[in-house]
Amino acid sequence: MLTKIIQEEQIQKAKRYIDKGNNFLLIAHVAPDGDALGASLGLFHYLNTCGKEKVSVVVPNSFPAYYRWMPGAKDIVIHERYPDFAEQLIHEADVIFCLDFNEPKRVGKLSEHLTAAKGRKILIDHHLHPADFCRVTISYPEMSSTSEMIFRFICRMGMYEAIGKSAAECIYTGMMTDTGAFTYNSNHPEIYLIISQLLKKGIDKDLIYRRVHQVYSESRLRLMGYALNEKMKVYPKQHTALITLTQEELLHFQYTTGDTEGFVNLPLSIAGVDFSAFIREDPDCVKISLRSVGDFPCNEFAGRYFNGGGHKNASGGEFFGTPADAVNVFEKALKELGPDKRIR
């Protein structure tokens, strides 16, 4: 049986907005990843099963073409392709999901519509620090993912049997790559018994796992090669690594949304490195990703030098600049903060 982590008081506020609601949006943050979709998607397929007409998904922006194949994934409105239609359908919701952010500026150009849309909002997420903006707030930084929090709220909400395939694949992917495969962030135990329950629904977790890493693109593995091969540098007094990359470089390569995931994974596999960071040029900004193992807090590095945060072991953040800045501002912290100073 699963703790009861959610308090009872959030759980029946937020049935009883389910209940009566009519017209539901699901919103995620920008650039979403499999958590935030897993866990709108899961949502969004759990409310269909119960009878609910009008719920729909809303995303800022574009998200990787592996997602692609997740069980309602094509119904999501993305609003910086329908602009005009995203907004319509926050401002018309009576109860509005946030799901996977902590605050409003994470859904970019959308912060200002859903901060002024008149709907019932719950927040279900977990990241540090949420903020006060909706009505429920169900926040638990110690869980591996959104995806896992929509499983335990579906739960708590004795709705188990209304989880069907759909929704339980659209967990399990959310939950899967919030962990890297189960790879951090994944001991507690509770996360199996939860696999094993979405294994009943008749999910299956070895051609989700293909699905997601295995329908890469030619060109995204040369950019890997070149990436490790000509954009690594390697600081083994700090135990740490970096890869960089510029918007010229990426467009070489024939860049597509999403090419570049799991990058900032791939130094931690060498000896003594401990800390990984990716670097990458987007056109608006500058995307800084940060993992760790062991006791070494990337998401505090993050949130002092690149106005990011996260969770221990997997962070990001942004910086308005060049790429070199970028990347003397983390040579900077690097010296101050690093794992071999061990931030406490």
Given for the second form:
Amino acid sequence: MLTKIIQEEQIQKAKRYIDKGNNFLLIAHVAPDGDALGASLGLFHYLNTCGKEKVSVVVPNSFPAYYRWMPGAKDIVIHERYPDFAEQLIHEADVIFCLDFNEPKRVGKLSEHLTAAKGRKILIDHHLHPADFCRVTISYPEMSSTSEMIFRFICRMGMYEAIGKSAAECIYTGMMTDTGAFTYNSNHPEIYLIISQLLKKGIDKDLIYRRVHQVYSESRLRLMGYALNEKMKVYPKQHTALITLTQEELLHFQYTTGDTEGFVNLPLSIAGVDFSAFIREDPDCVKISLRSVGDFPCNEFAGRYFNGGGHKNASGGEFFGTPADAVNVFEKALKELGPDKRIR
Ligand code: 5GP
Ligand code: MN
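May I ask for the structure of the form predicted in complex with guanosine-5'-monophosphate (5GP) now, the form predicted alone having been displayed?
Below is the entire complex, every chain and molecule, led by the chain shown above.
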């Protein structure tokens, strides 16, 4: 039996919206990750099972190819590709689920449409400091993932039986990817109770791991080798490491979305390194990813210096300028707020 973490009132209110709703929109954050997709598609399958005919998943931009196998992924509407259609879906919906993000800004160019949309909004998320833009705000930052929350949410409505294999596969994918395959943020015993219930739905967890983590291209592995050998800088005094990659370098290795996934975690395997940063030059901005082990709150670092946020041990932000400028800001920030500035 799972602990009743979500407040009963929130469950009842959201359930009323679902019961009455006809046209559902599920929306997740920019650069959708396994949890954003897993939570959206998990809920998508559940609503379909409940007989809801109009259910759409919209995301701002494309997601990595290794999530395309997820049941329902082919039906996701990507705003960047089909802007008019995505915007029409948002405005037509009578119920809108905002999944795996805490403020409208996180859906990028869709944020003004989301804010203006008239449908009843329900937020389900595990990021700190949710903005007040939904009628129901189900926010529990202590949860491993939004996908875990979707499982709990459905069970609390008394609908465990309506979770089919497809929903279970999506929910498991989100839980797995947001915990680094259960290597961080994953000590809550109930996570394993949930996994056991998902396994009973017929999922093959080993296959899901392989589909997500063992389907990369040769050039991606070579890019990783290059990044580690040539582009990783270690700051021993600050217990920190930084990898930077420019557009030119990425293109040299035939970069496609998702190819640098996980790079930021690699330096954390060095003894003594407990803060790692990855700076990537994208066509429209410089993207920063931060990871820490232990107490160092990298979300504060992302918020203060890179206009971002996230979780204590996994955060990110953006920078407008050259990658070299971003590195300068990072190094200055490290001097001010690096892990060595905290009591260890
Ligand atoms: P990643 O490094 O995988 O892109 O992001 C890790 C986590 O950091 C995400 O789950 C999200 O919570 C947070 N994050 C990443 N980029 C941003 C950003 O630009 N703004 C905010 N607020 N959070 C971000
Ligand atoms: Mn998440």
